[in-house]
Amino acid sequence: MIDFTLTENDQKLLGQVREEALVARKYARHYDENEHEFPPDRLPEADDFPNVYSHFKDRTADDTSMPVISMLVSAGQTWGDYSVRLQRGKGGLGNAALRASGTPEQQEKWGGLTLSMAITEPGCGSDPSKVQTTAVLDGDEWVLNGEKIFVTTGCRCEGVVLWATLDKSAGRAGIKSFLVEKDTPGFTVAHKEKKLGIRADDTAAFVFKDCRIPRENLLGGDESIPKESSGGFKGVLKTFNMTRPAVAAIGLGMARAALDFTRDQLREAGIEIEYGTRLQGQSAIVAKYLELEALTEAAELTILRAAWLSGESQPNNLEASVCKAKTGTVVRQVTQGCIDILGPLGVSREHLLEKWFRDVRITDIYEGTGEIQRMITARELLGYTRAELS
């Protein structure tokens, strides 16, 4: 049976993050509004925090599994800010893609680094399907030539798993993931784009032109193009299913911080939220933001859903579409809605509700957009193939 009842461990630990997230909240507007600069890997309050993760030593079997604590953790950081953190840790998306796709001699040697992952181009979008980036084998040395766009983490990495084709000719069975370390001749970082929102956070534009790396930095080592199925794809596809959950809990971090800020405020204002009666005896406003936080609650137990699965070995393909699809529509409905609640208060930049509202607009495009998540759901659901959705 599932429970997510919370440990006393458990409790502990999530305290500790909602404390530094209050201290990152302090530091949001500034990096806000100063896109050029990069946040630091530690504040200047860290000195007064154990460092979180030594908490993670004293849990037991008792305690929430590590999968679902750490989707909890993740929501409790963005709480704070989405760039911002107290301690920066090490690692980038790229490392889950190492731990999906590795050899277990390639994640000794390169699962020490913090690495990102290069998969969108200008002209493929969210199909990585169609990814154009190409990898021809010159002797013992892959020569890769293409370019990436939005990586998260791409300043500051310090190698990225890179996704090119080997034969466009070959479709999805063509395609294979890399390790370029930084620094490797040809591979340049074109620029750090701008945004929308998460103004602050390090996403760049990569340029590959002649670029050489060894041969044995194919990631699994399998350089054969089947012609009747689409080969590795699917197994390269396995690391969406480890980071998309923990995509849909950054955006319920900054959904719950949204529905805190306007209670607060409805509060000072004389209005409180009252819990079991019935919504018709409840004031339009209060209705509003009863109806947001049961929006926010179902997306959290289908995000608690999907890393429970994956802590249990159990497939989670399904359950982390539907997570990202879910929490990518609901952060959006309830910071627009909190934004309706408030009115002016909402849109004012001396508050951060105006921010989360354009920082959780991300979490329904990357890693697939919430229409990538839905057709993958049909497919799963329904057995649609992908010709018939296309």
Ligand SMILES: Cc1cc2nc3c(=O)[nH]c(=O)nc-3n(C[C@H](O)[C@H](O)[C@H](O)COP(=O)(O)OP(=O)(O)OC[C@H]3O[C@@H](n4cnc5c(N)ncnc54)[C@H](O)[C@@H]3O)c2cc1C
Given for the second form:
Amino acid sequence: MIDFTLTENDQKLLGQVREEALVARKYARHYDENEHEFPPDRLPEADDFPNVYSHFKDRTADDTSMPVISMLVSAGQTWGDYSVRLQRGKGGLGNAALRASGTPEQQEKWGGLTLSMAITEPGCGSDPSKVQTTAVLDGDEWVLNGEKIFVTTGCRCEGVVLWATLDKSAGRAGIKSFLVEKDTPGFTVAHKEKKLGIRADDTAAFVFKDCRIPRENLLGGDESIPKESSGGFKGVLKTFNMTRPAVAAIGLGMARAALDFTRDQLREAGIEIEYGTRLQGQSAIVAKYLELEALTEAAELTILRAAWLSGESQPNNLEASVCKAKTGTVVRQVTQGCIDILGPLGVSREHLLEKWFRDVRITDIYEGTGEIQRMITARELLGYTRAELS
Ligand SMILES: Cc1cc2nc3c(=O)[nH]c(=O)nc-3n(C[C@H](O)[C@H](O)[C@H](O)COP(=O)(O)OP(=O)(O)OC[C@H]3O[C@@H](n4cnc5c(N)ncnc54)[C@H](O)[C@@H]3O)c2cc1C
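With the form predicted on its own in hand, show me what the form predicted together with the named molecule looks like.
Below is the whole assembly, all chains and molecules, this chain first.
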């Protein structure tokens, strides 16, 4: 039976995450307004707290509650800020890709590095089968050539899981992932991207020019190009099933922050949110707030369900897309609705609400846009193949 009950330890962990988030929030505006700066790995206040990541140390790989707790921790951290952390943990999207596609030896070798994941190119985003970056085998080395854009953790990562094609005419089947370490000659970070929101986040563009990596850096170690066009792509899909609920949780934390701020502002104005009263007895503002809160809770449940299934080692392809699509829409409705309720307070840079409004926009873009998630959902529910519905 599905069960999201938290242990006493998990509740303690989430309490600490909340305290840390409040500290991080103090720095949020500074790094939003100084996009060229990176938040430090440790804030000065970090010495006052035990390391939050130590809570995870004693949990074993067969602890099925881990994915659910990880979602709640992520949402708790972004309740403070999208990018600023009391202490930055290791890891990035590429680590999930390594876990999904790498052999046990590759995971052992590179699992300790912070890895980004580079699929998107100037001419390829929603449809990763259009990847133009090439990998050509030359003796015992792969030679990589191409360009990647909007790579999260691109500047700070120590390596990247790079998607490249062995044979453009093979479409999806020709695409493989490669581990490229940061100091490899021919691999350059071209620039840091400038953005509407999540400005402090490290998003970069990469160039690969005759970049040579050892043959064994092909993840999974399988150099064949499968005949079936879906075969070479399983790694991407497996990665997304792990990362889509995670990015939804990140958005959820910011929507909750917006709701909490709005509730506090209403309270200061003498308007209490009352639960359990009938619609007829509520003011329009309270009714609107409650609607936004209900949307947020619905989104949260879709995220926890997708994470719970992954913890139980059950397929979650449908649920990962549902939670990403639902949350991507909800966080926009919620932050915009909070601005509707608060008016000028909502757009003033004296407060963080306008920043959360900008920051949540990404939830519906990266890891597959809302349109793509809705298409995957339709395919799964209606039993269409990719060829029938794309
Ligand atoms: C801050 C940020 C961080 C990112 N981090 C990463 C990262 O770490 N690694 C990485 O590889 N990429 C990353 N991306 C890229 C992101 O995943 C892509 O931007 C996204 O997948 C969309 O691709 P695109 O920009 O090429 O848009 P396009 O694919 O050109 O889509 C444009 C529009 O068309 C719609 N559309 C496209 N195809 C269809 C269809 N078949 N049916 C209906 N509508 C469709 C899309 O939904 C979208 O609205 C990041 C992007 C941003 C902004």
